[in-house]
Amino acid sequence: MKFKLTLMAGLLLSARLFAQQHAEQDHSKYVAPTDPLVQQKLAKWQDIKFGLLMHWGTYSQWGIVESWSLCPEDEGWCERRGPHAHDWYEYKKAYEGIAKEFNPVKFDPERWAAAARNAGMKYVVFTTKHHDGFAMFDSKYTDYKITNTPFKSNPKSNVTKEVLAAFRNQGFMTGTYFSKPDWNNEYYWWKYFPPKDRNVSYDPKKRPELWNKFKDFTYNQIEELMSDYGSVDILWLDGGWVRPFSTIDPNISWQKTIPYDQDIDMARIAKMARSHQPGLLVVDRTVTGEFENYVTPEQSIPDHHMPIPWESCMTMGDSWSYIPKENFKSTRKLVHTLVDIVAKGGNLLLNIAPGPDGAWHKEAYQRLEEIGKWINVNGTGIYETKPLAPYRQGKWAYTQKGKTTYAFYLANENEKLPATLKPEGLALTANTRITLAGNKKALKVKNGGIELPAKVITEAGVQPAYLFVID
């Protein structure tokens, strides 16, 4: 039986979620980088707007949520299933045993990179290690890794190296997702104490010798990624509960539950990483300060323009990790999401999850192809643009580049252009020069509205969003 919220409970929950969302969008304490190389790379990253995130690991073999079923918290995303669900210790043993059967023989990063490029994506962030600690790279600091599976004999077994190389060859900026917590490491979930939740299983202040070993382990793995895998543009760190206690925001519910100071020494890590990768963007997610070069709202879009570097990380379907039957968002929804984010000054990092065989769902390729067709006509209003007030208003979204204004009309499903359109929040005069992207015919403005001839409407066809170029 599903629990039904009463009206009052629902209102209270909505209020809490609203308050938390606004707390997470309040980045008045954002610290802009001072290193000129980092500034240059950040500016470049802000211009390219659209990236690909991939969650992939042994959890894909079972088609379950990434890592979280290992976490002994009473939350929906942590729910265990299967024959070992009743016993956490047996479950963890079985989960870590997936590595013995993980063999993604259809792994083809060149096909991924080509599809992403054709869709208009320009950067990639790949999960080199999630919270479960399984390394998708050939780390010498753990045996729990992709090169210690049945896939080890494959010439592409070091998948992180292959992914980064394939995307780099297509002109992408490259990023490495790395989880700071590691639930496989004995110095994080120390076996003397069973873990109670996602956090370290002991108090680091009481056992500094253990915590220092974990800090060194983390440093060493990140150094491998920064020195052995070619040029890297972004170090994208997840697991925001691993943070100095002083950085906890009491207005955010999940941060209030962090019991210990888990200072991983980001200054040391960032200095080392940039010694190998000058200008590297460091994204210590949710930990406001000098090591969060841009902020990353998750599965949400801010309700307002944010004047700092930011990126919404969102899923193409419902799940971050592979599930056999995924509910993919429509092309229209994905295009609207991209436009909404760019109009508010952000980037979209869109997640696609490879399966246990190393292949994407066919629908993922279809969505990228359809997005690419739209981008080919309308990308001029996306890339290298700046947000323009009123940003988003009604069915309209605005960007600018130099003296050119771009006005996106976000259409309903299967909606053709009407004979007259009046942009909300934007004043037009009869002397305004305006065209529809993909069509050179100048359109007339009458009483502040754009007049669209029947031929222009027919030639435009049905699009998820229509772009008007205003000089």
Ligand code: GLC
Contents of the next structure:
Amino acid sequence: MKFKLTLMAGLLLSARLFAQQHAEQDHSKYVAPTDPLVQQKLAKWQDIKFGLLMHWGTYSQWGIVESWSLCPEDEGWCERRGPHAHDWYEYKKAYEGIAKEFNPVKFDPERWAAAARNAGMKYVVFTTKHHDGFAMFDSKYTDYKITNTPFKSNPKSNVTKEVLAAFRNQGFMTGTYFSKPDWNNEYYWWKYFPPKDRNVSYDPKKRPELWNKFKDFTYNQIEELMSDYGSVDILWLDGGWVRPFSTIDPNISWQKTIPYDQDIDMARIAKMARSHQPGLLVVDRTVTGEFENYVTPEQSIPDHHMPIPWESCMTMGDSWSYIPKENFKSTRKLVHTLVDIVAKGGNLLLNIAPGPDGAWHKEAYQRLEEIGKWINVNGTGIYETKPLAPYRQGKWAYTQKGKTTYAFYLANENEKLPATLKPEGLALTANTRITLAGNKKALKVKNGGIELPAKVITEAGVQPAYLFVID
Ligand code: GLC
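Next up, the form predicted together with alpha-D-glucopyranose in place of the form predicted alone?
Complete assembly follows, chain above in first position.
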């Protein structure tokens, strides 16, 4: 009986998960931008494929999940720890008190930008403000900010400005992650009602005067970012529960739990932002419509080719924020992730989390260096390519550029090339011109399979993925 029940529950759960995933991967509702400048920027962004996301804030000092321990929800990622955990009010005070200690003296954004560039990354998205409300920029609308910490005397204290400039200097497109919800702002978590969960703590319909103040605050902070920080290409807005009721998708379970209409007036924000940054990509995550210029599956890769602009954001380790003992994915896994995503038409935004002193783990540098070695040879099949059916099949992934077809063979760990290989789902004839990326030798095709001479196999060595260039 128990077994049967568990089985039933399991089946129901997987059916629900399937429906949910299906709803999240449903690209039919995507609204393409009509502004030619936005279209151009979007096309440019789709060509560059590989970006860096960084989650950095005072939470890094405690080595905990970003912001979420402030949120009174019964979810694993909201769990509080440490001496103040038993009392939410005390905990919030202590958490916000980290700002009095935060002093990332090893902050060196040029080093980050150089490492990311050498790995083949071409855009950056930086957390200017996460849900906790701590501004990693010199906002005049809050005191809870980086320029109000012991780091304030450092000439690089306005870290958002420094990060964007350092990456821009390396030719990167730049993006600002900004959380719409703000758990430090009294017009979001109004003190009269204790917060119950991630949402605004009062009903904005009943108290429009409070909500309007919050709307203005959000607008003003975004205007600071859009006007004082040089050219910005992407406004990446997180906290999808801050959205009009009318945009809720009833097929997505978390959206159904949103208790209040939280219309932040995206039309007004986008208009202002684009008046400072013409052609700006606005990514109002999960709020399908005019202000979601591309969609952003999180820690996941769609199971099929999606013919709209999209980006998977994923962590290089397990956590978005710095944790002392991080469990980094292998270079092979990271390369496969990039290839898989590009073959399905998307971009990869890979997260690295700086520590409290402003340094990355040494493993992060190592992974980037190894990815760079691979991409120097094989990037030709990544950048500026378009997907090509059958996209992904077995251990194969395909892209194309002009008349060239790129066929990636995703190898097992330590797998060398075999003597013959047959790309799945791709018909080759004896006159097809094929080379292995980085090797000039023309390869022969026999019975639809690529013949690999011993010398080519040796020269190729062991790679996470091998790229065949087919003309
Ligand atoms: C998840 C996390 C959030 C993080 C985001 C990045 O939603 O909860 O903290 O910023 O992923 O995509």
